[in-house]
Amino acid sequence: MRKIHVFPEVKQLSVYLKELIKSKTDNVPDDKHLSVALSGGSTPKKVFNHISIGENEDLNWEKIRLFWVDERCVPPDDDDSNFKMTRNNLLVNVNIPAENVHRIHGENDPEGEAGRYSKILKENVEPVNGLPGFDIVVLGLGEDGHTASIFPGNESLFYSVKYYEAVTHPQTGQHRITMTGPLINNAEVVIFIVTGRSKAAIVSQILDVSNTTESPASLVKPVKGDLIWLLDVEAAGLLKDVLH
């Protein structure tokens, strides 16, 4: 099922996307997690940051285990690094079990890295239809129509039969390790977090019922879970008979 949800800001955004966390969370048997797979970008930032500054012990961070969708292949103390930014707009304001946190190795060999976090997955994230099961897996947008590190072009990838793969950014030649589609089609609930006017377009190219036009996140179709769109009234602002 696809949902919508537009918000007059981000703050309200984060509202959402944190309150809808800590009632799966509040759900969680206690002897499981709530996996939750995080992506980077200039908006997931923005968002985390809401999420994690003033009171956060209404969220029961003891219970969550957090993974990433992807990771450019660098330290994890660069400036590129998508765990370095939930680090500093996350991880730093939130009472989470270090082990709970399980990060891609962006500094080891890509190949090797994929292989060795899928494992990482399969002990410790519960199967569903024979595959790591998420929770809830977040997701961004980029003006392209590319999600987690699945760029135009390389739309095989979204269906590969590896749970993670080592790719290449087509523009700037950057090494990026991956989560593949059937693993983001296959969780509970599959969020885009989405703002900004410069999104509109390929919002609007995605969601609008007439649109014909396939890119890498117009193939995240889950296939038993929710499809939550979560996007400001900027990145909404070019559609037209999709809100209700």
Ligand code: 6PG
Contents of the next structure:
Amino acid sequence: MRKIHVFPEVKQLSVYLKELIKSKTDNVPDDKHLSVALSGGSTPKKVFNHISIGENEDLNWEKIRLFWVDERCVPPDDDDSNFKMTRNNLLVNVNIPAENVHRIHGENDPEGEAGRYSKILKENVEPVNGLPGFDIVVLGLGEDGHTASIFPGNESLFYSVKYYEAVTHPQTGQHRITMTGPLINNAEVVIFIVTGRSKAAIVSQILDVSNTTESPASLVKPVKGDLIWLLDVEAAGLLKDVLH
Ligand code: 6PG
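What's the form predicted together with the ligand like, now that we've got the form predicted on its own?
Whole complex next, starting from this chain.
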């Protein structure tokens, strides 16, 4: 099922996301964890900030196992690192046990790390339909329709038999490691968080029924899970004929 929620500002979007994660965490059986995969980017950075210092009740972080959707192939103290961004904007403000945080080792050989991280998932994420089944996957959206580090022209990653693959950013040439489409679409809940006027066109292209242009983000179609779009009014500014 697809749901679209539009918020006046990123703060309200963040409160909604936190409450959604809290509702899931509160219902996790005692011997289980909630497996959550996060993305990088400026929107996640803003949202993580609000989540970690928001005035509403805190999350039971001990019940959350944290993973990454993708990572730049840089050391963890590099300003480009998604882990560093998440640590500085979220992890330093919450009491998540270190053993629950599963960083992609961007400093390692990309191919080798994609394989290592896939094994980490097998050991830490409950299988669903024969694949690691994330409870929540949080995605950003690029203006070109990329998500995770699946860029236009690389849509074949939605048919990969690997959980993670080593890729190259088409513009910068930066090496990255990304979760592939089948794993994204195997999640129980996939949440896009998108803000800002610069994303209005791509959001409309993906969500308006009148548009049929394919992009990596338009291939995010959870097999059995829910697809939730959390937008601010600017990112939703060009939506015309959306089917909720
Ligand atoms: C990354 C992300 C990427 C990001 C989008 C949106 O590693 O950069 O995984 O998919 O979420 O590019 O980023 P912005 O919110 O900065 O536009």
